[in-house]
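Below sits a lone chain in structure tokens, taken as the form predicted alone.
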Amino acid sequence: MIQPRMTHQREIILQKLRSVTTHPTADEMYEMVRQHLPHISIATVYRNLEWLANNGYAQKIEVGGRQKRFDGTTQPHYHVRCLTCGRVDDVHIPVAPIAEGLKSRAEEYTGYVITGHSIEFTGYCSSCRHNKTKNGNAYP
């Protein structure tokens, strides 16, 4: 079977994805990519983002009930999501020591062979905290 190749469209999409740290949605990527490829369709952007994620060029971040986001950083790392605005940021803490302990325990408790995991931290970003404090409210 012939393996799909890295097309010009995929290269542009990946280049744009790696140029930001905002973990954009496919719709946001579409707006970014259209500046360089004005005739590209939203379906093409979706399909190519999926291809990039499935082939190890990007990560797909799927958080419960929200739009998928994409990350141009493929090294294992964690994310934090704002509960107010949905913003997603990287959490720069070592993954390996935590992951091995979790993997072993999960395999022990479930009988599964664990091939990966995802930990999502949640909280309130500085912008949302500032806006809420400015309006006289506070987070718990």
The other form holds:
There are 2 protein chains.
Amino acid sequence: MIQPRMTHQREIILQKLRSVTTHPTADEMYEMVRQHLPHISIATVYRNLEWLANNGYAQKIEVGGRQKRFDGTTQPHYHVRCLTCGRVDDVHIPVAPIAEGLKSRAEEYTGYVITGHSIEFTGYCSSCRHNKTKNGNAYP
Amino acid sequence: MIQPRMTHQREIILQKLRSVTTHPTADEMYEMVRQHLPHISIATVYRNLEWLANNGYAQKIEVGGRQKRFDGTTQPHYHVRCLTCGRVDDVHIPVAPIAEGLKSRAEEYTGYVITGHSIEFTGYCSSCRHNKTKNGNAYP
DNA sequence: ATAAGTGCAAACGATTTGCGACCGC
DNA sequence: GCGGTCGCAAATCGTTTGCACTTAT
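Mind sharing the form predicted in complex with another copy of the chain? What's above is the form predicted alone.
Once more the chain from above appears, this time first in line as the rest of the complex follows.
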């Protein structure tokens, strides 16, 4: 039986994650947390983000792009990702009614037992539309 | 101005990709193509899959899991991923009517210009439900 | 006191890149 | 022949892991 501990590092990581509405990557979290805990290791950040996600304190979101992102919110919702700058924002469309319709249809068509779904929108955020200074499209 | 060439490697890669209904990862493609071109390099496979995706011959699909997958089909559709074995199948739900409703609502809520969306279902495929021999849940 | 958690550095898996040789057009 | 493409090996990027040391309970 595991006996989880609320360490100082874990506490700060969760607090920082909840303090933002963005969806930071592990290394963005590392930079944020380092301001309070300068000696923290990137491995500790990864381990704790994983732990927080597995224990219902946060969610790990696997959207397009190379890095995984983390979300301090636990209720289900959808995401938009900017194709220019890579930022990920929430889409506050009600999930439940959509989910019902999709789930049953998907089960019929595929023979899977469906346990979840996610929707990722892609497009251009307002700030990227304004500064047309293309940044090399780092996030295709 | 670029002058793309249909090299032997590119041709075989596309042909192999179109010959399957699965959604192979780059290294699965490498193994498949190697049966015909034993000296091909994994780098060539990556470069060509990227090229095919960027030039409308295939799509790169970025679902959960560590590796990206490729799809020889270019018309839009959704995917299901098995949480046990990691396989990805198509979900033949009509995309257009769903897309319209979602797109406009997402734009309203976020201020993004939405250019696309993808839906990924997760669940358990029929063969994984039958062999309950858990394989360590390699694909969370 | 004990086992969960840490920091560090090294290992890892997936993908990308630099470069000289090669081959479609 | 020119320039796009190849194969190879090395480099890079994000993430995970082994290990000796801390620390919360």
